[in-house]
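Only one chain is given next, in structure tokens, and it is the form predicted alone.
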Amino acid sequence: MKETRQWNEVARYWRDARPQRLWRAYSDLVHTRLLERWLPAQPASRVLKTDVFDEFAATGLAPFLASRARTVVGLDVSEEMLRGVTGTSSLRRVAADARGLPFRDASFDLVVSNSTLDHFDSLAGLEQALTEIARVLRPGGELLLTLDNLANPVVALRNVLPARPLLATGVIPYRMGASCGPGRLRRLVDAAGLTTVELGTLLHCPRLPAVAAARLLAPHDGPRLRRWFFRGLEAWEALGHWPTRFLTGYFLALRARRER
């Protein structure tokens, strides 16, 4: 499968090169405190992870799912990231695809989807992987998803950029997908079957000189540099709160509910 072997390409790169380690970090830190503010007040019994890209390259966010959840699945094409997870000894792991996914109707309580669907070539694959989401969760189970946000202009040139290019400089560390706005997204979600109970957008900071920044301080790393440059970063998400939002905002934050 393309999917498997591309991936499984980056997933080696990763693993000898350790790039961007502490924009992943903060990519980390960020997810985190969205799923602070949406995930429900009563712990999940069953959670799906889309992919574990975040716990290969970094600590990722299934740590903190688990303190929330009884059983929680990371799911991947890629074997060579699923087996390089570490420190995550809870996390069920399946290789799949998310446009197939290989569980029951009705058998998750919470889909957590952090930049997964983003990565298809066309929109038909974030539409099938839609429908497969809203078919594996319960009535009542909720989806906190976040793709890249076309209404962002930056977003919106790089992705009509040659990839090419743009991979040899190092501005992308992988070849990105289709994706697109927020109108659009909240179509497709409820074209799937689920209601759209929050939409708002999330990594405001300026992308490029944040990862830049980011690389230039990693030999330097520890918990003091982390926390102040944390810090600066975290204060561009104030931006969240602007009319302006879905113009800054390179990721969309989507929070929605399978109804019946």
Given for the second form:
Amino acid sequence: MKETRQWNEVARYWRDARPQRLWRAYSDLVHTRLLERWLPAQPASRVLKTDVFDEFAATGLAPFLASRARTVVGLDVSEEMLRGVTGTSSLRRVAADARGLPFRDASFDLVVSNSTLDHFDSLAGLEQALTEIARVLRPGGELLLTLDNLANPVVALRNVLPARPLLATGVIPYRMGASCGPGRLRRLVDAAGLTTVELGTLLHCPRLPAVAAARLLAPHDGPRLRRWFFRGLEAWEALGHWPTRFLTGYFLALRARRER
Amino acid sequence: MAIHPELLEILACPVCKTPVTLVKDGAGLRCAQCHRVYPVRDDIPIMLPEEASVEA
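The form predicted in complex with the partner chain is what I want next, because the block you gave corresponds to the form predicted alone; please supply it.
And the full complex, kicking off with our chain again.
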């Protein structure tokens, strides 16, 4: 399958070059903050994470999820990505495509999908994956989803430009896929049989300069540097409370529930 | 180490969603409905239809 080949290649490159280590650590931080805000109060029994790129490239979210759930299942379409996840021994790894989930109905209390479903060629892939997620959630179970926010003009422009030069210059680390804006996402989630509980945005710092700064600072990486650098980047998240949030957020962040 | 029992309990065929059972001394997972057998490599179930073999 094309996706498996593509993500195996990404895994090989990242394993050898280990790029963006500092940036990925910041990405983990903002996503963990979102989970802290949105995770249901009671511990979950089973959690599904729809890809393990976070855990492959840095610490990821699995250790935090493992502290709040009995079982965390990490899915990925790339076997090499799954093999490269070594830091989290409690993660149960499964190779599969999010558009065809290999689980029985109502298997999970929680599905965490962090920029997985914005990597398919068309929105049909996103629709299919949402339907599958709704199927494997138990009634009352929740989906926490992030994906590229096409209402942000920078993201929209990046996604229509030809990928090859962007990849060659390191502007994007891997090929992007089809995504949508907040209104469309709400409709797709609804059509999949889920109810949107909250819809917001994530990652408001200017991404290109931030990634470039992270690359320059990486040789000096340490607890002190992380503290002030991450604090500076996190200050931008205040834009998430502004009415303009859908124009500045890189990711849409959605919390949805399967009612019955 | 084999596939964790908790995971085995929820695994199903990605095509027909029927529960799968361990075969070949734990080296495969078989769907009773469509007879696909999915490989298990280093305890990782490879639940991709193009990786499966079909056994009658």
